[in-house]
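First, one chain by itself: the form predicted alone, in structure tokens.
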Amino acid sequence: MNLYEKSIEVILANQHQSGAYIACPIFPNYRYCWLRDGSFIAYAMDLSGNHSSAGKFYRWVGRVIDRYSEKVTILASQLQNGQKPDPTGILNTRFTLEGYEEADQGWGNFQVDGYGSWLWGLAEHINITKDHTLLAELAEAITTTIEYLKLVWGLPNYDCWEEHPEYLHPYSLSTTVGGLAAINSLRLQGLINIPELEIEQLIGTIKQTMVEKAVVDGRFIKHIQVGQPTQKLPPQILNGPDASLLGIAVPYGVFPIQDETMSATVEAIEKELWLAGGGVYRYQGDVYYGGGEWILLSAWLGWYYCRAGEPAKAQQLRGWIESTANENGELPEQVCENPLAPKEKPVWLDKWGPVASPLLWSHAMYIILVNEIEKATNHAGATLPGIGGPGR
């Protein structure tokens, strides 16, 4: 079975007619569309030549943001009046496939990273397809997103794993920088007519915040403490490495691969989160389904290696990912044969059933990895620049 072609098939088969990508078709809590997952899935579709699929997704995002744009006005008023943001002013993180807020208000919906991610993904789509008509069509949604990110980037919110809402998260900050920089590049080229909105100043402020508050022992950390949270995290969780920190360099390009702090961060991920001969964990202390090895993070580390000129390591991770596909060629969210917290695995199995599979984000990251390996092999020994981000 050709897993690359199967991955494309899985994604296209699970794209709703609206353009939304369902996160997982058979896992009840994932029968929604996340801007986070969707942006990487759409990028994978662009790399595989399925540009129409990616375009449909970005149009779906535009409609969603336009539908709820009044929330940004409400949020601005709340913050101006010293109020704590509530659901009336916060843009959700997951939506129904038709593009509406889902009914479960108990879900941790205040997550910032998806909004930076869709700007980055859209910019990549435009760079690949030259579809400037789509860019003009989405100008209002883009402007709304920028205004929203200006308001929320420094507010505590849930991380990309939908945890720890009392903290700031370097990964989420990176998505904001990467998304804003990518869109601003299109603006500076005269490809889109949107207000400047002090984008470059905001990018500089966020990067400086990361340098000052997100570095411990010479590497980037998982969370940034803001004020006095009611529940303080243990040092292992607060300051430990998280595999999502790969995004700081690839794809968001906030700091280059050669940056010393970034190199130290990847070394910590390799040492603490990459299981020898296996895949990559999210972070030490993870208890979700016992804390297994994640397919998408393994592909992400491989993506980084390709950009760092180490495709042999990427090939090793690719081989492991391919070994995890089931008899139907479907990739799960994670593999829990060597969990970090074995006693927690049955808790989640009882609560939500088997691990989500197929996970479209896993298939998307595999597609990205295959393309990156081919690119790195064709440029043997060359270090390729990050996509998006200030250094584009």
Ligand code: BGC
Contents of the next structure:
Amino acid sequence: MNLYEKSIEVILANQHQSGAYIACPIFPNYRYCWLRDGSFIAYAMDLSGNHSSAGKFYRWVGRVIDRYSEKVTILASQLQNGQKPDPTGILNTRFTLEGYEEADQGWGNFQVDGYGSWLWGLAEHINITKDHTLLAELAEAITTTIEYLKLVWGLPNYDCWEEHPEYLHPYSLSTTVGGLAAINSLRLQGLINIPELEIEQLIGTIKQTMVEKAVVDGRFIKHIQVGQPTQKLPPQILNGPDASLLGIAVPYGVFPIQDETMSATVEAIEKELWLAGGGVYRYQGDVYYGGGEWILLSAWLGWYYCRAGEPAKAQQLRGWIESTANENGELPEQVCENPLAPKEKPVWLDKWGPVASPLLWSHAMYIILVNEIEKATNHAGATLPGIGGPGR
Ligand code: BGC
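Okay, that was the form predicted alone. Show me the form predicted in complex with the named molecule next.
Next comes the full complex, this chain leading.
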């Protein structure tokens, strides 16, 4: 079985009957479903023709959001009255597979990005499947999400690596813009009946914030400082590149690939985060498991290259990803053979055991990359080896 088929198999085998995708079945801390991981996984399922799996996931998200929508009403009135919102009054980043908040509230659950991501993924699902009934079913959850994003997009929250909760993050802002724009386009086509909610103004405001606050030396930065954080980040971290910034252009389309700031950002990612002949680091200064090369980010850079008309570089990254699969064809979260902070690696191994594998998000990004390479190179309609056959 090739890695493409294996990736589909890993994802389907680890989708709970509820529709939730577990982040990793064997890593204790990852036995939950994240909206962030899940949205990319569902997108990969759509690209590989497994639409019912993706649909089940979006229905699961809809049920979760409906279950906790009361929190958004309370949050709105707290913010309106100038009260500091209760830290548990936000919508969580991850849930049990049955769709409930976890009992232990110790995880940094205030992460805004997944709420933009699911709107983006859902819109892609609808564009691909034309399942307008599902859209109607989810109208309330979509409306709640938009109302929630309006309230929280500008509040400091954890980034997509679940760090630095005292800052704002250009990646997270881009998910909000991308998700809102994708849903708004369905609304403008008359495909969904939701209130107007001033979505366009909101998109404009967030984009303006990015232009004004997220650019230093002509590139997008990792974090935006708001107020006076108790944990001050050094400028090289604050302003440095982070591979997740690729998302600003692909897939969220906040700024086009040709945008000068975007190209300068990708140049910095290539220079500072792409190991020659290897994979892509999250950011300089990463210590998690010593800070290794991430499979999903390597695929993400390849995805970007396909859209930028550079599929040869994407092929190179694909080759590296394939070399990281274990003998069962499983992809880990990261490979720590060339860590940025070698001393930190044993600390995490002692604390949480071996690196998470198989990570469903890694498999999903590989599926996305293979599809993108095919699109970028296959003008004659031939099928690339390793893709096609059953499951597609
Ligand atoms: C990553 C998150 C991810 C989670 C589950 C964390 O280590 O930083 O981005 O959502 O794992 O895969």
